[in-house]
Amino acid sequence: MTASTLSAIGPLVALAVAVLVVMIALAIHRSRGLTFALTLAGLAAAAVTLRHAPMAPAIDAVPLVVFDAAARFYTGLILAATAAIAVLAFGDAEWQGERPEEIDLLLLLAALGSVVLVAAVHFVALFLGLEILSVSLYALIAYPRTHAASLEAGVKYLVLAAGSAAFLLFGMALVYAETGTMAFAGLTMMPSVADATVALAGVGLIVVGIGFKLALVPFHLWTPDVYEGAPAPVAAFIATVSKGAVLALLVRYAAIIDVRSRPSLFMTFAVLAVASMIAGNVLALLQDNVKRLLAYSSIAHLGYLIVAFLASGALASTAIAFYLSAYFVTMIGAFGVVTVLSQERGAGTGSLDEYRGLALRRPWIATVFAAMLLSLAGIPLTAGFVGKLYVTVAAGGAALWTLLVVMMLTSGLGLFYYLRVIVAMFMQPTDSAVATLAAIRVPVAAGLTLAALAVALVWLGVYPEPFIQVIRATVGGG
């Protein structure tokens, strides 16, 4: 293992020694503050070692991941969102009655996980990757070992997941007997004739366990029990860096295998978006509960992000990174609220009627959970809106249209929904909610995190264009 190579690789290598060094602190002395630090700490250091590692590293050395510049990019945004994700989860009071110091350790080998995952050029590589993310959010969804959702949830999704990752071992297995490698590389070789039986059956199989992660219909249906059931942190985290991180994984392998050239590969994530973007608008409409809710809107906008996928080319590229990362931003938004909400048990995981009257109580946090509401509805001036706008030109521009209808028609009644939960927010509050709201207290970290995570939410509505020049320069759209 030579300097460059360790170079090459260096956000592992950090995130790997944050990790080691956060389990010696945790045997040595349990303090939540100093395991906080150093995962902060850690993040950093990666985020270091990303802005200095070699543009082109040498895949020779390092087989498995490279850092080119589209893996840089979604680093980065692992990196910051798992950032922001931990300081909200150090101010959460969920954790009341645990010891919640191997929160931040998981946490790090989650994103651990999501950076291999992003950099991924080989199946092992792809498998490692996502099971070192799952094994840690299997403990993050059910850390509250006191609550029993939340247990239940951790049970869910471990079932779900262990069975998603049999069919991506079988699909890789498929691709490999038909390809002779494990390479993503090794994918052109692969027929694309109609009997090319072995190899279609591994890539189908392979799309049956990516959907899965993304949540995609009809993989769906463990999305909102395990939404509602984990803490809203853990959430947070499941609806933006684990779906990130896969998505990232499907842009590089599709890039190789060339979907558009595949008509029935075509066809299936066409199919998958449409019925991700009709059932999780339409799903939503149904809930009163904010965090199943919010779960039914992120199998949409993974479907709104399939369209921008499918359309290809530099342009779809820049949309999928920006949308992204205005994603991001929204989601962690409102799951930050959520958690501020949660300072008393219960409050803010429950009923819409819990939201009634927050603006006259709160009315910063009001306007925080609004602003990012509205993002997500796609209206113009929030981060949001410019995100659709990219996915719609893109998609406009390769022609896909009945997917472009389809998104239109369902972002329109998106809107509905999110307006409940606003307008709910500015009621005369009922006498249930009234000692709650009052008796919230908002962590200064985490007030914070909201403070900033907002203006960047106004910042790339009105004037996205150097966070546009940004994604040109790494992620190569157009």
Second form
Amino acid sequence: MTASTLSAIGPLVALAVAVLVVMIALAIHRSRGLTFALTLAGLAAAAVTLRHAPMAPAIDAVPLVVFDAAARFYTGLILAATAAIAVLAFGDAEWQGERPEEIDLLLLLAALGSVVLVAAVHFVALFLGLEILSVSLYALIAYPRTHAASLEAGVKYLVLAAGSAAFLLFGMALVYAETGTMAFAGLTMMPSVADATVALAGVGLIVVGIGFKLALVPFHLWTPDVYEGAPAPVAAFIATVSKGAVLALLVRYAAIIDVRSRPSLFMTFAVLAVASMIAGNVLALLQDNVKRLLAYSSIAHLGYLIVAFLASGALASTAIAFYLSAYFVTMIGAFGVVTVLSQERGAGTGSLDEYRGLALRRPWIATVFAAMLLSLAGIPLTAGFVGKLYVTVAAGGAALWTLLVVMMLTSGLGLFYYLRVIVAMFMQPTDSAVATLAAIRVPVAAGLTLAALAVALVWLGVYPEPFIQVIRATVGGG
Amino acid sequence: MLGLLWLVPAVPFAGALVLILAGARLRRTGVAVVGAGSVGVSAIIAALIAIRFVTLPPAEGFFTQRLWTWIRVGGFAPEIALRLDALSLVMVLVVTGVGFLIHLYSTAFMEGDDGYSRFFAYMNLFVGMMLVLLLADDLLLLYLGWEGVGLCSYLLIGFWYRDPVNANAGRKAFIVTRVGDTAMAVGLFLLVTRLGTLDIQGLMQRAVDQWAIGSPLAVAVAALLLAGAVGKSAQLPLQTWLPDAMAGPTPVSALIHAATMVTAGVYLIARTHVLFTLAPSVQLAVAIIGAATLLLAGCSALTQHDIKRVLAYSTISQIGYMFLALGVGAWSAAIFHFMTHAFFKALLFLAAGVVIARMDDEHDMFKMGGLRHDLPVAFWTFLAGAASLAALPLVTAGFYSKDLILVETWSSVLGGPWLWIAGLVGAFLTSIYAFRMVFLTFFGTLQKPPTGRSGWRLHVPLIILAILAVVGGFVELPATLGDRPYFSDFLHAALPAVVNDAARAGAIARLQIVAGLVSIAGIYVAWALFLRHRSLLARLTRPRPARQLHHFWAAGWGFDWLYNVVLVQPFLWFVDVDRRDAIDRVYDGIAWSARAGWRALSATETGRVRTYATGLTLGAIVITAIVIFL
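Could I have the structure of this protein in the form predicted in complex with the partner chain, to go alongside the form predicted on its own above?
First the chain shown before, then all remaining chains and molecules of the complex.
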């Protein structure tokens, strides 16, 4: 273990050290402010090591992870998203009744797992990362112990995630049996299509495990319950960081096994994408709970991302990276609004009725929320539009017409339920909504975060070129 | 200095943003400072840029500021780029300058209104959008500005939305202009797909290279763009929305529906003049539409009682002059008249606004009268504006611009005596109705004394505009009166000069004398009919045909009635009859199946882990099956 090895995996070291430091700090002196500051410092340190780590082609310091340019980009995204979520959670009074300090610890840990995932080049790293992430999430979801809904959500996630992990493990075992290696690079040695049944079955089972994490249909059933039961910032984390890390991993993995040249795998993902786009959007249509609605929306958005993933190629990589970043901004923003509004109202609520009249009582929050929803719907001058345009062009270039048509039609459905929320915000509020809205006090940090996210949203929608350049330089698109 | 160009539209946008987000928390003074100040800053920057542009002209005659490329995907790369040339510079100066005066006026005029910050938010947004429209160097950006001003127009016409009449007027304006906008969008799509770029100058260059004069594509595109211009500029046959648009607050009428937005069509045609040169038949149509509109609207203006509706019809008529000029290839004359018109029409609206406000919201000129002693500032400035509108020879700006149009209509190879006569008759009508307003409102017996007071913020803009309405024409002195065509020379960097027919070019002095006499004759007629011999007027309008004609003109030549009968009623009837047709079933079916799908899929969300685990397992089986058997 030399200095260069350490710096090659700098972000992991920084995050792991931060976890330890926060743990020790908690043991010595319990202070919300202190743990929060240490968490942010840890994330910042990881970002700094990311900058200063030796450039690609990365040294094969360890056989499990490689921080190449793409991994750096996604790591940066994860660190930024975790920081934003930590700030939102800091202002969140939902933790009242619980000692809130461990939240930061668990978020750091989950971020560590996610970073392992995006840098993984080996099945062991994949499983390790996934489990670090999952275990932190169980605790995060069920953190408000006195809320039945949160506990229920935590248990559901635990049971199903464990089940899906079993599929994943079994799939890995099958692949290992055929190829004799656990490194992704070994997958290229996978026998030719004709006699690869066992290995392919293994890959299929790995897809099940990944599909669960991405909440692709038909592995999506847990999503609304967990999003609804989990505290809003945690739901934001599941919707963004957890999914984004797995997707980044999937992109790396697919580049090695070359999905497009294997019709059966291509078909599998196409079916998952179509099912996710249709089911996600249809399920959200008449949904009256904002958290569940966002859950369904996230299922649909992962479907769109899989379309870009299937297009493969340089433009598709750019499209995925941009779409994912835009999706991070909007989802964190949307859940941020839910966070701010669900203060002192328990973890479980979020009914559409509570949003009635928001535009009149809380014009700023309503504006931010409306901007986020419009971006999710893909309206021009928001980040979501540019992302969707890139996905469309990538898919068109790869002649994925069926997928593209489904995407267009289901996006139309999507417009309906996003606008439904916006309409509700502009309606006359009910009496109970007036009372709750009046009681809300927006924490300064959370307010600033929301404002920054809204600015980022418009910035990416109006002037995306610099960010696209960053993506091209790292994720290596064209 | 020229690098600051982006600030010109950006500052009003920033003002709008501040007012939208924080308007409710600002005090009225704060709103006024932000609202009027942002446009004022924009005007100052525009003026500084203009000084730099004139004293040290850029080598190519224009300045392009490429801010950024919005997105670059495939061949689609819309630029956020601004272009400053002689044409856009003149328009920008007028929009920001007159715009600022109107904003200053509004700070006092709208003082008592509940929607004070909302008003300035819309107005700032409008100015920003208008500037985007004028400065855009890219079709998509131009279209953004075009639709943006349409949106603001809608919002401001229906500003007092609690009265359904106002809301309906806003809707009418939006829908009628939409007809033209749709045609224009089709034209823009044609341009982009056929010529393969969004850059306006590049498009014009490629059009010249690829299309022959009179080629079907050029004609189609020019005709479609003309439809857009006709809708926006309220020309025949889409003029019906403008008189109703007077439902908005008076400063709105002055800014949007007189000085700036309604001339966007003129700007569009001037900006794409290359296309119209390639399509001579369409260019002739522009001239004929202009001539017909100026006559029809002039007649209607003669018969209105509501002072704002007179001004509305007058605006339609004056834009008709601009179209006439465009149609005969007198591009810079059209822009010159745009400028002087912006001065005197904004002035007339603002002065009328003072009168209306001081008369307790009385719009009917026949219930006013004798106000010249009680409202001296309004009177003198209104008089200056009316004289300019009537093109009183030698001393008013309107004379120089209208005279230039008439002369060039006569002498241009594309013009001729017929169009000139139409313009001349229009000039006669113009000076009658202009002074009809003056005599009815300010002369005669005092019917009702005005109430209240008006402060400096109302009077200063009036006085400045009155001065401009008088001296604004001296930038372009015709050959017979000193021969100092500074304005045309300046614009010729961006717009070609008119092509004169040698046989008709000699008679300029005689034409000017005729035009001058017609203007004075019109004023005399107005004096005779509406002040001196009111009985003569009564005798003239007593016969049944005369009364019917009056009625017909007052109703805007029955266009509203015609459209109602020909388009609206049949459409409503058809919609009513066709309530349940097959096409509807398709959409109902989609909605129904979406709802059914939602119900079916929602049933899978049981909340039970065992269902979810089953889903997981079934999914695993399906995927394994696909992977193995496919």
